[in-house]
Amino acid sequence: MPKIPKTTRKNDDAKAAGKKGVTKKTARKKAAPAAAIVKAAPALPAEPTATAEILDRLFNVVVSRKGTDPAVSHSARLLSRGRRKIAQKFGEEAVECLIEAVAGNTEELVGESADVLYHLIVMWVDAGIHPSDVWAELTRREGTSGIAEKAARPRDPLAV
């Protein structure tokens, strides 16, 4: 069977059903008036090329600083001061992040969020946790209701 262009086949099907086929003339009649045509909005600037992969790269940098001269690297300095100091810095940054969020300071919130993530990664390095462990846990939880996930956790005997 020879290949028939879709427009011809569509028009033939319409005619067979007792309907008129679409022609250029009828298509023009059905088109919206020129005044009703809405112009497309100007294109938004491209999103930054940064992705979550930066966290893996940052993790590798912090790992590489472990055991190096604390006078040369902030990460080395934090790691040399121990887990309590790392946790304290993480907590301070988390509180600053919360303050900016509540105040509605978006730009400052972005900066404080970066600080929180950096100090969290330093804590992971100190604790021997690899980001892939955290990503795997997030993947395990994905698609599970937060309420159901929390209810499935073992109960803390010290919780009131």
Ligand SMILES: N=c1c2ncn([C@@H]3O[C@H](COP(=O)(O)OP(=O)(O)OP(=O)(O)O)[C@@H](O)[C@H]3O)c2ncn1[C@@H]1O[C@H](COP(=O)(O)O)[C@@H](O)[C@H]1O
The other form holds:
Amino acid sequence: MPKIPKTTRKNDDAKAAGKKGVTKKTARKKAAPAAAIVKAAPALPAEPTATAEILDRLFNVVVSRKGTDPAVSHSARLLSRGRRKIAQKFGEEAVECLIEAVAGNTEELVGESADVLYHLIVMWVDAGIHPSDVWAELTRREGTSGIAEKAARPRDPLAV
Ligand SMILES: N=c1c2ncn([C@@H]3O[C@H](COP(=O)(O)OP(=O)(O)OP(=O)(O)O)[C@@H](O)[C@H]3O)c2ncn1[C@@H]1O[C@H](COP(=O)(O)O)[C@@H](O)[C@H]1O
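With the form predicted alone already on screen, would you show the form predicted together with this ligand?
And the full complex, kicking off with our chain again.
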């Protein structure tokens, strides 16, 4: 095989990396933050035994509990206590969740996350929000980076 001069190899590497004067090595270095993000996100199991569809089912159950016996149903009890109490419970669960996150307690964080989602759903039922309203909002945002969204916001002319 003919020996390829080093400078040509470097340029080919740069071409492959899509940048002038950037070698594979430096391109890899520059790509590191994105690679780190991908690595940090835990992969979903190949065949998850439970999926987010539980949220729609849970919503329907909570709706069905509205006006039923508060002695039998926790959802009915919460809904009967009113918006302020529901919001307070949601806030408490959110704080418990963040405490576990900061402490690095993964297992506890899973449990607290479930509490947050349940209480969020109770809050939606009380507020007359359907989960599909929230799914639609998430879908509308899909693919727009938060950085880009923030940069596109109209600037407050009075801001210094
Ligand atoms: N996912 C949940 C869920 N998560 C948490 N909780 C309850 O939320 C309560 C939170 O406990 P707390 O002590 O913080 O609340 P609290 O007793 O109201 O406390 P106070 O502030 O009133 O003193 C506990 O009783 C938990 O069991 C839940 N209760 C119900 N569900 C789901 O909702 C469905 C319907 O439940 P019921 O409405 O109870 O039939 C169930 O089948 C579940 O799928």
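Residue numbers count along the first chain shown, from 1. This structure is a prediction, so every number in the text was calculated from the model and none was measured. Definition used throughout: the rigid core is the maximal C-alpha set that superposes within 1.5 Å between two forms.
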Core-aligned CA displacement of Ala151 at least 2 Å between the two forms: yes
